[in-house]
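As structure tokens, one chain now follows by itself in the form predicted alone.
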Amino acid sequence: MDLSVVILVEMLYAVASLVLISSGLAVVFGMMKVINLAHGEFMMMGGYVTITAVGLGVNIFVAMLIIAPLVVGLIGLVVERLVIRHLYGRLVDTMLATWGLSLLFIGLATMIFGNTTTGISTPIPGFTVGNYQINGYNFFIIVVAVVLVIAMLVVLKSTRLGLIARGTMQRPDMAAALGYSPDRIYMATFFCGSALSGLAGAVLAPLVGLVPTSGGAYIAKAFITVIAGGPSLVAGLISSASLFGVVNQVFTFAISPVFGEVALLVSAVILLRLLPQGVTAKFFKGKM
């Protein structure tokens, strides 16, 4: 019984982690069709902002949930105004530009913070379940992921701003004819996607040692999760994250964490071979 509880918590944590890692990319790539290869570096910056703010005496939860998303969102806003807005509709050019930005951010982070591993301790202590130890911070990550998914659903489906953003991504000419500026909506959407990436990096920072190249550990999982999810933004994110998170943890507990990572990648390849348009192209049609 105790082992079942531990496995369930770890599966929920794995799913929640994939949701957090992929949410910012889901907005930028899923809505705007921008291949942002600097997504991992936005997460890395969120982690460094959190560590810096905590070092200056800011409450860790304020640093993670408010300061890091805001700062990274503003950095994303500058990137969109200076680079991305000139490349909409040019996938290869955008990919090359964001790859260059990722190298720039890694270089700047190395200059500012050095190439040594840094981090912060988890603010929530662990506890025991029978003979097993569970990290209490995992529950915080699960809660943040659930709140984030609900917020995305509410904003995109039930608010005027979300409806305008969705409509603009599909038909910018119609949005312009109705008096809305596609340029400003693209800018706001990229800001939100960048802020979500910063939030993910900030929330995960207490669990990992942070170095300037940490973003590379997230980018593959994020793209796999978003692409495998298919055209529906939130439904696709939840479905693919749930599938890959469960597969990862089953093989992790059964064999080893290395096999868990390999199983995740293999399951992604099989899924995309069977459903090349993603899960929500076949199932959950019409869902947000």
The other form holds:
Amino acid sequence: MDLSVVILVEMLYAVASLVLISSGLAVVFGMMKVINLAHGEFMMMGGYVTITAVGLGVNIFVAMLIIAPLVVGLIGLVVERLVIRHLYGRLVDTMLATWGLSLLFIGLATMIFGNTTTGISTPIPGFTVGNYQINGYNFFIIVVAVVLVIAMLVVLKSTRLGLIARGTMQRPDMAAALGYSPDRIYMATFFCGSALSGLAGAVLAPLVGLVPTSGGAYIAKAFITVIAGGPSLVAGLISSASLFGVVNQVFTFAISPVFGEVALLVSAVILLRLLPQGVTAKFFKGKM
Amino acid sequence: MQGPWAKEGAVTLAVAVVLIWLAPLMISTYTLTILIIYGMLGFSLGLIWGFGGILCFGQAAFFGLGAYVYAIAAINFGESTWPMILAVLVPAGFALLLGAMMFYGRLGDVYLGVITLVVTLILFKFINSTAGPQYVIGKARLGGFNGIPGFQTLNVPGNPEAYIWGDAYYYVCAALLVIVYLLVTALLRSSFGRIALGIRENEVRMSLMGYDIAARKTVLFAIGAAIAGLAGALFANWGEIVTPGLFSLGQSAEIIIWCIVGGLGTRVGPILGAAGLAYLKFMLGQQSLIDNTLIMGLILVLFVLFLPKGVVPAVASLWKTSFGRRPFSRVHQARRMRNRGRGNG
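Could you output the structure for the form predicted together with its partner chain, given that the previous block was the form predicted alone?
Up next: the whole complex, starting with the chain shown before.
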């Protein structure tokens, strides 16, 4: 009984962290079709911003939920203006340029913070269920992920801003004809995507030892989650994150954490082979 | 090979011999060897990406696989001839399977990139976790994060006592690169190469003409992997240790940067890009003011933004417009290929 509770919580946590990792990319790649290979580095920077802010005496929740997304969002804005703006619609070129950016950020972080592991302790204490100890912070991650998904749904589906953004992504020429500037909407959307990445990196920072190359650990997971999710943004995110999260945890419990990771990646390759357009191209069609 | 081809082959050979002879006067043969190995690695991706239109984000997987296969086989066999052959065949076989899975599944460019990337990550994670004594192949322990040291290095075939090292090893690597280069030139001149170019330019048209696209792409992918595997085996001999770092994403990124900087759709471009950037990295490694990764990243971003064709085609077109009679189509080919992705967005 106790064990099953623990496993259930761990699975929910795995799904929630996948949702968090992928949400920023879902906006940037899923909506804007920009293959942002620097996504992991945006998360890494979110983590460093949090640690720096906490070191300066800011409350950890303020640092994680407000400062990190803002700072990373602004970095994203600069990146969009300087690089991405020139490459819209050129899939392969964006992929290469953002990979260059990711190396650049890794280099910068190494120069500023050094090639050492830094971290902060989790702000929420753990508690016990029967014979097992559960990390209380896992619940925080689950809550953040749920709030995030609901917020994304509401913003995209029921606000005017979301409608304009979605319309512009589908037909920029039509949006321009209706008096909206696609350039500025792209800019704003990229800001939101980067801010989400920063938020994810910040929230996950207390759980991992942060090194400048931490981003690499996220990027593959984020991509396969978003791509396997398919065309529907939120429904795809949830369905693929659930699938991969469960696979990961089952193999982690059955064999070892490394095999959990490998099983996740292998299942992604198989899934992409079977459903190359993603889960939501076949199921949940037309949902957000 | 006849007529102008024989002439080109002879010219290539002559230029290569002069370069191989002159280069040790400026750079030590130890450094030159690794530049040549990286050149071969860059060439392998330049072949499948520049001439086949297959953007593989995991060329490092075949490189690492070649190195590991060589190391494991060399420990078990105690000599180097069969391990070298295996180090070419195993990555090629692996690429055949992987390529068949991807190309017969008709996956698009982006999915191809992601799957190759993920496969590299799987290998990296798996090899990294093989530190325990239960991970043994024959007599060789996989060694996890520490890699495999202390295997038999290259020897004269049939005589395990006669090691090939130092200057001699440099000449062996250089000769192998020239051989691979000439073989690939011949391949591109053959009907297989012509059809591969056709597939790169317009896949639908070629399939309507009755060619089996998936099979041809798979074979080309495997040839690229075989070259990368050979480079990996040579690297294992050079470094005398293989580590999981060979499979890392950074390694894959570097290969792509070499190709972009050198110039896609050319044969010498990726080789020169690889050797040049590897040498630059070597020089930069001697200073600690600016991080190496930062400079590589900056180079990639700047090239994509301002010189997406790469150095060799740019210089060639400059040369042609200055001295030639008419602009040659190779530059246009490269540009057209890179534009192909634009329609998908």
